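Just the one chain here, laid out as structure tokens, in the form predicted on its own.
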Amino acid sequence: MIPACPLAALPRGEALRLETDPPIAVFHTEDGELYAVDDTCTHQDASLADGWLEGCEVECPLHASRFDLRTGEVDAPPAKLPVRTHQVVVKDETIYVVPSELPPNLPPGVRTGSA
């Protein structure tokens, strides 16, 4: 598990970027739900933590593809591939991310340090 931050440090409607490899974005929805996805849009190298959060979706700040934070699925082009989702655990008022073991769907030209 990767410690993200204290629960109180991530207000509802906000996101936090974790400098993992690849980076992970943790979202706290207005409804109080917590989600984590790879922070890189699958179309182009853009931080989803910098996007617009609405309900359980985040809109990429570059080209407006929206990703469902629950499933990672994308709604429309230009992105075609889903983002990888991760499990979020809150323990002792701290947010933790359990990274997925699936390979990431990174945009062309973006590599991880382990690739």
Given for the second form:
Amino acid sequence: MIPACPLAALPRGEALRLETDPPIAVFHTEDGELYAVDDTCTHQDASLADGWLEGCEVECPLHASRFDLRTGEVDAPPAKLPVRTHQVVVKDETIYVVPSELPPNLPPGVRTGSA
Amino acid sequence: MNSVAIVGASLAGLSAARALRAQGFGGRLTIVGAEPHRPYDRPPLSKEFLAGRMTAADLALEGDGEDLGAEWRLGVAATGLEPGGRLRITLSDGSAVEAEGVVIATGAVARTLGSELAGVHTLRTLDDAAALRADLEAARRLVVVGAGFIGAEVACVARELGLDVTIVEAAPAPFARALGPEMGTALAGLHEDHGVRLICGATVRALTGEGRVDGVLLEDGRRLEADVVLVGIGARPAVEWLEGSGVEIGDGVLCDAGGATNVPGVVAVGDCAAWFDPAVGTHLRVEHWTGAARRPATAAQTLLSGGAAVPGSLAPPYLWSDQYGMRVQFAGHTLPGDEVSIEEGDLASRRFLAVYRREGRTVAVLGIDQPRSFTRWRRRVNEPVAAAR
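With the form predicted on its own in hand, show me what the form predicted in complex with its partner chain looks like.
Full assembly next; the chain just shown is listed first.
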């Protein structure tokens, strides 16, 4: 489990990028839900934490594909693959991320540091 | 409508095919493409593909197993459009396609300096990019003619590859017309920061060499040595094939705000099309990826409804560019005299967000390495300033 930040440090409507490998984006929706997905868009190198959060979806800042934060599914091209989701745990007023053990869907040209 | 032919098999054509099917069109669909390749994504050609970080397979626009139920006619160019009850498209192999509806998506062609010398390149297609890459690998000195986005991105990649790079630009600053002189000067600084020589206010008299280019001669008499020359001086709409068709042409195929041309049953999308933009009050040919991806949905609606569908408001033009690891993003449309203010960062650090305003409206936003605030500001373009505050 990776500590992200104190719950109070991530207001609703905001996102946080964790410099993990690959980076993870944590979102706090306007409805008060917390989600975590891989930060890199599955289409090209762009940070989803910089994207537009609306409801349970984030729109990639580069090309406007939208990802459902609950499932990682993408709504329309250019992205073709879902983004990997991670579990979020809140304990003692701190946000933690449980990284997925599935392989990530990183865009071409972007590799993890270990790969 | 029982049959549609899409002329052009790049992003705009593919997006039109997807939109037609998504909107319930179940008829015969033919897609004509002049290049032999399946639809591929062009922006990486001057970025990751040229740098060798992406392969041709990575550029595929179609999803795995995606089937649009279309007949693909790749490697043949359209040579004419004959109007009538059924529209007839003649092709370069002598055959023809007939359809009730036509989507014109033939894109644009790179402007050249008319040189036949080896080592002189333009960059528009996958084949162009592969040829340029191969030439750069063996070269020491690159001269880029034109400091637009293609030129700037190729200069970046060539620097990465260790080449000596000079950019020649006719205007007093890069992007002076599109972004205004102040922002153009700020972008010029990016090149200088990274050891690329930028010569502004200079025009090319001739490319020199015997068989292969060896230099660029400027009007002021200066001569720049070059092993490779990249000509990035813009593109013109690929519309010659429409001559005599009755389709009205200006700077591109003239369309209304829903993509309809003056010929019934014919719409146009992508780089070849100049849609009427009510926010600007004129026809505007927009050569951006986002327009090619998004506007075909509107054009498909126009086509399938026989022009009865009322188009929604156009999203402002949007573009991005990657230069020296910086992400450049721009949305909207500027005119000389727009008021420009820096809302985040500062010009000196080359990381800033600039907002353009005109008559009380936010008309455009430029971000250099400010993706998060750009995302927010982009949504305010064309809104009244008071509401945007």
